[in-house]
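Read the single chain below, which is given as structure tokens and is the form predicted alone.
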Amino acid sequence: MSRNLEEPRRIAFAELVALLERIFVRFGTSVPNARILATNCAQCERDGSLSHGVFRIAGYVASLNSRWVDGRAVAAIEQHGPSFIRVDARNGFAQPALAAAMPLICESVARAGVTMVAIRDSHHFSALWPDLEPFADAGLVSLAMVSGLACVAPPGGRKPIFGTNPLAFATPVAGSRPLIFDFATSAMSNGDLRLAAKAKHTVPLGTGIDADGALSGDPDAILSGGALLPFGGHKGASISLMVEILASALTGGQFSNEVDFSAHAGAETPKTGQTIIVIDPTRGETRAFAERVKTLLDCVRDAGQARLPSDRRYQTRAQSERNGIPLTMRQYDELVALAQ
């Protein structure tokens, strides 16, 4: 009797981390780096960020196989002044580079009240909220941004210049989990566009353009010689431009349109840069900061906004922790095959 490969299967978070860790190690990542990447990927899947969960494993493997990224890289950390930290990821993944810098970041914030972290020569292929949640859990405010592979055209343009260039923000909230938002500055993330193409779904007109520069709602046309567009026209494009400047020019990384992995067949991870700003909100006269944030959020809810950023993510997390993380049998079988 044949198996239904689309049948759902529930997997515990720890089991998924262990499975993903074996995959990363098998394809050339050091054990410490593999554990960080596996946890990050499993967190995304657990919380419903499916465009950055196990969907991305094939891309990680392809980049490792092509030798485009060094899975064993050990970041070099440099302090330049009391509140400026530079991190050279040495052609490795951004998450292990950030993890290596965390002790110095925490020390710097405790001393100076604010710290700027500029990571260069790094591959970031995931959501940004997992990078920031630990800071918010520690009572800190933080911002993060990362440039990527050029796939977004400026308004009126006919070729991609920007990455999807996501921006994330996190803050503690009194009496509840942190408020965290994380969004691409393009009309849709590249991962969600690829998922729409895989599912044969159309996307809203204005999401992107085809190879001739015409507006398109066909994901395949946008992905095949076309480009995504920024959200909000020139306003979104300006934010995307800011991300390029802060995450690439300021860090010393490549701009999105400078990323060239043509010599590494199959590679997918963009090698650019990432900027993180961490702030201690209790300095000075703002020790009631988290309570003030709660007051504001209560006002927003009272005004009629039923769902705030991160609400659905926390709900999905709670369901996954109770019932396990949902995968299809096909997804599970593919992961097991990669791990072996």
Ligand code: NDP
The other form holds:
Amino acid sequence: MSRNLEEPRRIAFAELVALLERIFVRFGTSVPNARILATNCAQCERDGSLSHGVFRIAGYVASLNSRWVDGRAVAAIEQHGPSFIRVDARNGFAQPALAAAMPLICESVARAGVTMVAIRDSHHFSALWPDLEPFADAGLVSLAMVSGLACVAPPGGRKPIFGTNPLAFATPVAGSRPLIFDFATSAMSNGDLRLAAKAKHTVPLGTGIDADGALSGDPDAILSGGALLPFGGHKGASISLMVEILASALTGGQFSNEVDFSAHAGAETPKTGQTIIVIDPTRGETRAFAERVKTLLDCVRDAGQARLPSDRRYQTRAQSERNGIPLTMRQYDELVALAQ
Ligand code: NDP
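Output block for the form predicted together with the ligand, input the form predicted alone:
Below is the whole assembly, all chains and molecules, this chain first.
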């Protein structure tokens, strides 16, 4: 009897991490880097950040196979002044580079009250919230931004210049999980656009343009010769510009439109830069910072905003922890095949 491959196959977090770790190791990452990347990817799947969960494994594998990224890289970390840390990811993934810098970042922010982390020569292929949640859990406020692959045209233009350039912010909240927002500065993330193309769904007009520069709701037309657009016209475009300046110019990384992996067939991961700013809120006027944030969020909810950023993610996480992470049989079989 043939199996229905679309049937759910629930998997525990630790089992998924172990499976993904085997894939990363098999395709050339070191064991410590594989553990960090596997945990990051499983966290995304667990929380329902599906555009950066197991869907991305094929892209990780293709980039590793093409030798565009060094899965064994060990980052070089330098402190420049009391509150500035430079991280050279040495053509490796951004998450192991950040993990390597973590002890120095914590020490620096405790000493200086604020720390700027400038990561260069790094491949970021995931959501940003997993990078920031540990800071918020430690009572710190943080911001992160990453430049990517040029696939977003500026308003009025046709040529892709910006990456989808996500921006994330995280803050502790008294009595509950941190508030984190994390989104692309394009009208839609590239991952979601590709998922829409795969599912043969149209996307809202304003998401992108086709090869002739006309607004299009067809994900295939946007992906083949067209471009995404920034969210919010000139406002989103300006934020995207800021991300390029802070995550690439300031760090010493490449701009999104300088990434050239044409010599690495199949490569998908952007090699640019990432900026993270970490702030100790106890240096501000109020010692009751997290309570003040809670007061504000209560007002926002009372005013009628039923869903705040990260509410949905924590709900999905709780469901995954109770029932297992819902993959399909097809996804599970594909991961097992890749791991062997
Ligand atoms: P979304 O437009 O889905 O927005 C995500 C953020 O907004 C989340 O914080 C989400 O909270 C919150 N949110 C979504 N809908 C609502 C709502 N109705 N009310 C209140 N809050 C809401 O994100 P994108 O598609 O733009 O980006 C998805 C991911 O892609 C991000 O994690 C981003 O970091 C990642 N990305 C990574 C890139 C890279 O180069 N590494 C490039 C571009 C994007 P919740 O999580 O609870 O749903």
